[in-house]
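First comes one chain, alone, set out as structure tokens in the form predicted alone.
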Amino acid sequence: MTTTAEVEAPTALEATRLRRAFGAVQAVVDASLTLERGTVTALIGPNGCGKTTLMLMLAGLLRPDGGEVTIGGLDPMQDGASARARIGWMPDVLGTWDSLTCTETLVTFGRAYGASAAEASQTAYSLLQRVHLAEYAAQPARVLSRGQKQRLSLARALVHDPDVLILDEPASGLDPRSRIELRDLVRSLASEGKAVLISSHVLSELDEMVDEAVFMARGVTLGESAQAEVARAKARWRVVALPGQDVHEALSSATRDWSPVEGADSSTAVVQVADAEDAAALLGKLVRKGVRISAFGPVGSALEQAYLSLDQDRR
């Protein structure tokens, strides 16, 4: 039954000023984030910064020492079962019974969430197809590769059709094709209205998958400073012309803010753009000036650049 709080909640998940210590170790000092429905949010930070502890608190599996979490308007500490039923949690290790088949694993969890035997079996069949494990339906989990176990773990997180998905390193152990399929699946889940929080160290892939990013360092979410770094990274585009072309002179005459690329000649430069529209206008201007452009696009991963800049600032 849907509660008034769930209907009226403007966001899928909201966390404010969370903190958690383990003895003398302060794992999460001050973490806040918001997950909007229909979006994918990256949680980014170095090992030991508190990401997993934060995700466990968001999933209702670890009680915060302070701060608040609401899931669809519900507090997982007060409305435990109802709130956690809206969360799908995928840890970085499958952690299931290796003797159970893939189907038995999903049926077991489906039944634990209150589905009938028939409903749980139908859901298991559908999810195994969705994560490309249908051929292993009757195989025990112990025969699966690391990447296949990751896909089974994702299916397990979806058995109760949650509104919020929290994924801890879901791409770990996946081959390139499986990573592409994961990206497509995550975007598909968001298009269905789910809010997805995904932690990963493969930042270049997150660029193509996420709508927002939350950076953590030393147990603290970094907020506006991190967003400013991402915006600056997205504004840096590389311009490469054919050999002999002078991009430096063309950008200067167009009064653009640009810089040379170390080790490259005047046919290559990095230029600042306001947005994609500005980039398109600049490209048109360069072509009209007779500059023969061979490559034009963002300088690498914006999330990766922002992460490296923030990490350097905190050394």
Ligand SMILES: Nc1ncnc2c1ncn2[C@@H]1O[C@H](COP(=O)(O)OP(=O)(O)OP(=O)(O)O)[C@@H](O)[C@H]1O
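In this text, rigid core is short for the largest set of C-alphas that superpose within 1.5 Å between two forms. Numbering follows the first chain given and starts at 1. Everything numeric in this text was worked out from a predicted model, so none of it was measured. Compared with the form predicted in complex with the ligand:
When the rigid core is held fixed, the Cα atom of residue 292 travels 2 angstroms or more between these two forms. In the core-superposed comparison between these two forms, residue 32 has its Cα shifted by less than 2 Å. The rigid-core alignment places the CA of residue 70 less than 2 Å apart between these two forms.
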Second form
Amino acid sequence: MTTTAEVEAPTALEATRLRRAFGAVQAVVDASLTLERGTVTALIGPNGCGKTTLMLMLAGLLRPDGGEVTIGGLDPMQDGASARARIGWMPDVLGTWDSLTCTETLVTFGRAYGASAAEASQTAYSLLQRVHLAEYAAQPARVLSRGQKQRLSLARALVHDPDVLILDEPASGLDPRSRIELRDLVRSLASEGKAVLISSHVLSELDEMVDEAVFMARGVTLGESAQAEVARAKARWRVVALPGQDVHEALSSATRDWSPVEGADSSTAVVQVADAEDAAALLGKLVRKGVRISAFGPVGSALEQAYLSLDQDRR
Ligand SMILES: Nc1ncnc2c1ncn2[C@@H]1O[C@H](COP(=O)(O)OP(=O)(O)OP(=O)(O)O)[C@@H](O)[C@H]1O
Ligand SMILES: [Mg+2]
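Please give the corresponding structure for the form predicted in complex with the ligand, as opposed to the form predicted alone shown earlier.
What follows is the whole complex; the chain from before opens it.
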């Protein structure tokens, strides 16, 4: 039975000042994050910055050298089984038992979490439907393509109906349709009240999927500065006028916060707007000045722009 306190507590997972070294390599130096129920959070950072190491610690699969994790108030290192029962982990590379069928894989995991045989096979059946693998239910996992294995891995992370889902690069290897399905599935899991943490390098896709973003560089989670950068990136809009039109002149007299686009002529510019309303007002002004605008909208992916402007390199 769920208590009222659990229903009301918005925080599903809280991590404070985690660190972890492997020998001389300080993989995670200082990482903190909060996952709220019903939200999807992106974990973004360059190769080797410590995302997988951090996720393993959050999932209770790797012991931190310092710092704290609580999952619904429980410490995964102290209250191992009950904390881990609340967490679903999807690794970046699925280790499947190749001889087991998809159904057997899910039933085995369900049973390991304490479900009866009947419950476990019912859950396996509905999860295989949910990840569009029903027709492979009786096939051994070794016949699955990489993308299909990813989907089986996601189903496996869901067998015990966890409150928190930690997905490491779930979109890698997925074709465009499967990515869209993944996005819809992740959103629907969040709307059921789960907290989802998702790492990915495909930032433009995360834009539409996530509510919050945590940036990480060299083992450290970047707090406010990264959030501010995302907000700034969201407010950057591109104006494109018909060839030969001078947007720059019109913008100068509108005294807006604008800049030319490198390599483009004066028919194109980027403006900083406060919000959509502000953008609409600016568009009205430009049109009244007689500029013939052919396109006006946010500049690409806000997460991608924020990521690039943070300028954190690989290690
Ligand atoms: N088991 C391990 N033993 C030794 N070093 C490790 C181990 N796991 C990770 N590291 C090192 O820790 C650092 C962080 O690795 P991690 O896998 O967490 O990065 P990541 O952000 O997930 O990278 P990617 O985007 O490539 O998946 C790297 O320098 C890596 O070489
Ligand atoms: Mg990784």
